[in-house]
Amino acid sequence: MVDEVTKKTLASIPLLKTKAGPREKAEWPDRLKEEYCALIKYVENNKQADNDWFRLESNSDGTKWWGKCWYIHELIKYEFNVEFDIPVAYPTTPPEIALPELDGKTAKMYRGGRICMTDHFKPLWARNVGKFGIAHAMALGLGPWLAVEIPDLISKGIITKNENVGASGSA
């Protein structure tokens, strides 16, 4: 079941219409425009709600993405590099989002720092193939993962504010 916060988040991110991946050379530019529009809307919504938590950019063909994401815990900002490639089978297959600095620090992560989204996010993606995109992966995949895993890693002392993982004393 999807909770009310998730429903509200989903309602605020435009669904995508073009079901194409990078292999569909003719349709991919249209899909990429939709991806950017959805991301821009999601970021605008986050800023209005004082919940700005990531920045992304991509290569010119929109197949490789990178940036920063952050989580504020007890007034300390923990910042991480985020990266992912658009899979060959996209949009049927969701992107595998990675936080390389956290590789090996939690069981809910695969080799290379790819976060585990199998139990919660991938079933949602499967029910919405073609309609979900990068903004949805951030909102329903990475966002909840950070909210659960970062406080746990901090409480276990695996991540500390003095560590060179991007933590800073200001929020």
The other form holds:
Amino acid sequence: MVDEVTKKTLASIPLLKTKAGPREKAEWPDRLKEEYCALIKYVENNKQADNDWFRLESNSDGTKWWGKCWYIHELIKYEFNVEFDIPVAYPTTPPEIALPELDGKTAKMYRGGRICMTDHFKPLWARNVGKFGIAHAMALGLGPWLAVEIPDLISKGIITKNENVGASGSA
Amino acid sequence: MSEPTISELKEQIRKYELQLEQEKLKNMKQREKITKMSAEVVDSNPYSRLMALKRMGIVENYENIRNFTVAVVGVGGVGSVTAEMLTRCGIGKLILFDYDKVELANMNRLFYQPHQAGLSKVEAAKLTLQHINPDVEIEAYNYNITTVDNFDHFMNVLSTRSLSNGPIELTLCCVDNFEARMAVNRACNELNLNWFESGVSENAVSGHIQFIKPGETSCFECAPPLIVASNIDEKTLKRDGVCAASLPTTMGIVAGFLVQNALKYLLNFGQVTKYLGYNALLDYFPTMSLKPNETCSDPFCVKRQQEFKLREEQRLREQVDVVEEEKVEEVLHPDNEFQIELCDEGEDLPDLTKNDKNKNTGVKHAFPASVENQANEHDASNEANEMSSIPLEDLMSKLKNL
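Please supply the coordinates for the form predicted together with its partner chain, as a counterpart to the form predicted on its own shown previously.
Next comes the full complex, and the chain you just saw is listed first.
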């Protein structure tokens, strides 16, 4: 299910230690720091490997996240807004990453543009509850999804370069 | 800039559609509210057939149903039918939660009608239900319960919005995804409220309902669905929208099971099921009782288990006090070579947990139990350690400026 490259990427993202969600007020700040540390490390790794592909930021209590992700296909960059909430049962349940601009454009998506991660990601998350965080969700959830879906959507003409520029520009 | 955006216009249209729906309903003939349920057998009494349950000796006090508040979380294929059944039964108050809209793709299921497409499910359901039975008080909340802000509100509603402004009597979970089930589970464990979980499989040919009494029966987190996975592919906790199949039949049957057991629980008749499954292909209806998991990862579940244990001990002690006065039977077989244990009919079977918990065929762990997980956590990489002394604000700006 997980290829060698992904395994290597995964190994370089620090695992998280504090198993706490946003409702566990005492421990959540620690968890949030760990999330940030893991994300910083992952983005730095990506930059070093010339594979920088997303930016994220959050509100001050770390319950809402948003940013951009992009995918390069045949030398053209396609950029999308990405957003998600930290669910109350986090980290038992993973964040539901959404690409609102693509809502309704693919069947591999739930309402509101939330990408389908049931097969490729949820079992991995379930086996690593507590240790996986947002960085892992990006690496193992959104990353593979983009790699499969975006070329397909482009080949079907559902997303085009111009439209995409307009979409990300107006956001 | 002053021109309205598409989404604003859409919102505006949605409001007008809702108003239109309300106007249409106003023009339809609607009956007056009925202050007291009557058993009188006349064509105009909507409750005569329900009140007849008393005459038949099934229910002692059917009118009590008007005192109860039931929350239906998720008013899709199962939840909407559930809400309609309860409405027709004359439930006191219904509280509906859903953040989805009615779509034409829902029309293979019951309840919603094509002209309601585009309306929020809770709004559309509220209008229809109020028209069916104006005696039922209906509250509708159009939001996603799994986000932090909404969850607090959700918990508040469950604990304060009954007809007497206290905790509601029962919650029926009719959602189609793991996250929302987990949210309902957490809320009910924390508030110590009884609830029913329900579900229909992605391939539309099986379903189940499960009664969860925090601390007494297994909660949803006690047995994560991924653990019970060999004969049935439980990767199937997928949601509507991504090509999940659905049948009005299976959903109607599950809703029927759900409301039947809700009525038995509320009106105190018959035996309330702990778990009832439905396999449509084989017409197989398994039932079982699930004990809570002592290592459940929800601390509130563990707390409720301890409370239940204390209550049970107290109850048994009182029972023993009564029994002790009777003659104690002599033990006939002091050495019990084959470990045979006797138990009363209806009592729980002897504790099997000292042996393998998963001996039942077809059940195996898909990933380590939570205890093992915790043990491994100490070995986890400590790479992020050095960064943990940095204030959060600095980390936030660092990520932003990368």
